[in-house]
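One chain comes next, on its own, written out as structure tokens in the form predicted on its own.
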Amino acid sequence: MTMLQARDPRTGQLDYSFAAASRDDIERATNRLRAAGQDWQKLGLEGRIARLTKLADVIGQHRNAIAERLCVDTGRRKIAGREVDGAIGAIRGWIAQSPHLLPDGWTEGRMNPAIRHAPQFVPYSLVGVISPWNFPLTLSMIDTIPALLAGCTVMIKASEVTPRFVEPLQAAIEDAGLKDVLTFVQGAGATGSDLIDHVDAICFTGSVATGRKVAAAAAGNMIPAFLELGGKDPLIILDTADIELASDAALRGSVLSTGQACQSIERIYVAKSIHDAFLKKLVEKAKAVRLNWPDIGAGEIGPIIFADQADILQRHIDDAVAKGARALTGGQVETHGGGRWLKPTVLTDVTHDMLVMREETFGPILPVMAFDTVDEAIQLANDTEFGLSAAVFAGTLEEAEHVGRQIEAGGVSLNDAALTALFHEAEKHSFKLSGMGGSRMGPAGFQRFLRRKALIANTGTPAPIGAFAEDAP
């Protein structure tokens, strides 16, 4: 048995031990899930809705226990509670819309109306989910809920960085009577690799580097992979924008959750005519943001959850400063209580040869760069290997939309920033290296867990072989 340890991000202490699932453990879990899968499918959508309604209720009953563990996992209290409430809301939201997400009935053929076709939707028997550490519960459940409703069973490997929430959540799953269709396996990368070898489809949220490995393993097993990977999201602020509102959106979009979100704003491009005024306002607001140390119940910025990420943040800042950038706020990873923290760091005089403008940062760093023309801003925004999401702020929605339609990203927030973190109804695809597979949002987030079978019926007379003879009229 391999034992792993998890670090408390507020104290820096390794204070939690847990056993990594072996390949045999995964095999046993797989057998249990597959054995229950037929009955789960036979329940039909209405039956699964009833079971998942109970799950939402039971998670609500276990809310405090799950939120307390999430709080330790991530070092933040309010967002931990919101993750639990969000999971409950997501279950209820999917339940409400799921009866309306699939086409039904027979359709006459265009070439021959006597031949009709109807769809049948067949779920993947077992879906694997590999989730990251930044939103441990949210990203464990975001693919799981629609997959369960579709009729799949699900096995989740949560991040080994944030494992504590799994125990109380698994208890809720068992209390809801769903342990045979939904389970967690704990472990590190090897556990994730073993999971891919046992499932019929895989959902992964995480880095591009690991996503490539997941995609290769899935391809080797001839199973679909749904990947949401890194981002380097740009925000373009046009000269017509309200500086007060734009700076609010830029700051929140960049530093909420300590910037530890794939859809965080990581590059800010501002029209030269308002650049200085915007920068002054942004710096003023960034300086007012507080660490939630020593009181977890106060402040806006939590600790850096994954210790190694702190080194990446400092490396990006140091590289930028060495190449001519200036840090107007923050700029130095701090240690408080054994945890690692970074205050909002506004960088100016940045250029695209700096790591902070090229690589995913995943922290509260706000590099600001001026542009002369809108075309230049669009070019700069698209000068990246990522294409997860983006944002445009302008004086009117029409102006923002005109620019947003030219940005190479899957979701573009208009007159706000990072809206995909708050609004999950719009289908979108990741561009470039930011992922592949169907949208996890909107109706496609449900439909991708179903294989479509075509039933094709001839209501007329079958054609004889003679109709295809070379000398037939």
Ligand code: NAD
The other form holds:
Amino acid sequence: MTMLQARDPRTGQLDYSFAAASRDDIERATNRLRAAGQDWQKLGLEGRIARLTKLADVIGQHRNAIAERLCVDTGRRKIAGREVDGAIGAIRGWIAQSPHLLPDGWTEGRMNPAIRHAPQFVPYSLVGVISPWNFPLTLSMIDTIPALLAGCTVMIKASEVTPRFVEPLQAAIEDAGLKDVLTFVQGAGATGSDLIDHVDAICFTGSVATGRKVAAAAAGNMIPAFLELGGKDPLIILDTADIELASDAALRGSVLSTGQACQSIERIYVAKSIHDAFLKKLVEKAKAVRLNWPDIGAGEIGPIIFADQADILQRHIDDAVAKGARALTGGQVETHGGGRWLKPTVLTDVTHDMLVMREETFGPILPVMAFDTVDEAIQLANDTEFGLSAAVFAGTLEEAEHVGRQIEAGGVSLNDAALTALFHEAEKHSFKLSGMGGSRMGPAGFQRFLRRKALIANTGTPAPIGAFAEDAP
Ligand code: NAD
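Switch from the form predicted on its own, shown above, to the form predicted in complex with this ligand and output its structure.
And the full complex, kicking off with our chain again.
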């Protein structure tokens, strides 16, 4: 049995041990899920809605136990509670929406009205979900809920960096009577890779580097891979923008959750005429952001969850400074009580030759660059191999929309930033290296777990072979 250890991000202590599931463990568990899956499909949507309503209620009863463990996993308390509440809200939201998402009935053919067709929606029997450490619970449940409602069974592998919340959440799943159709396995990359070999579709949230491996493994197994990967989200601020509002959006969009969010703003482009005033305001506000240390009950930003990420943040800052950038705030990863923190770091004099403008940083770093023309801003925003999301701030919605339509990214926030974290109703794809597969959000987030089967009926008479003879009229 392979034992793994997890680090507490507030203390740096490796104080939690857990066993990684072996390939045999996965085989046994997936056989059990597949067997139960038949009854799960027979329940129909209405039956599954009843069972998931119970799951939402039971997670509510287990809320504190789950949130407490998640708080240790992530070093932040308020967001841990919000993750649990968000999962309950997502279950209720999909329950309300899912009955309205599938067409029904027969459609007459265009070419030959005697031939009609009707759809049947066939769920994948078993869906695998692999999640990252930055929002451990949210990103374990985000695809799981619509997959279950669609009639799939689900096996989740949470990140080995944040494993503590799994036990109390699994207890809630058992109390809700759903353990035969929904289960977690614990482990690192090897367990994730074994999982892909046992499922009919894989939903993966994580880095581009791992996403490539997942895509290759899924292709080898001929299963669909839905990949939600990294980003390098730009924010463009036009000269008509209100500086007070734009700086609020820029700061929150960049440093919320310590910047450990895929939709975090990672590059800020500001019109030259307002650049200096904007930068002054941003620095003022960034300096006021507090670490939630030593008191977890105060402050805006928590520790860096994954220790190695702290090294990446420092490397990006040092590379930028070595190439001529200046840190106006923050700039140095700090160690407190064994955990690692970074205060919001506003960088100026940045160029696209710096790592901080090219690679995903995943931390509270705000590189700010001035632009002369709107076309230049759009060109800079699109000068990236990522295309997850973006934002545009302007004096009017029309101006912001005009620019937003020219950005190569799947979700563009207008007159705010990082709205894709708060609003899940709009369908969106991940562009470029940021992902692959159907939209996780909006109706497609449910529909993609159902294979389309066409029932095609001839209400006339079948054609004889002679109708196709070379010498037929
Ligand atoms: P990661 O790619 O290192 O790990 C993600 C998961 O993959 C973990 O559970 C890990 O154990 C597993 N894994 C590792 N190797 C594997 C393999 N060979 N086969 C199968 N599974 C394997 O990512 P991370 O560091 O945990 O998370 C941070 C990344 O996630 C960032 O790049 C961030 O942008 C991205 N992310 C994307 C979204 C989105 O919706 N687009 C949301 C959150 C995070």
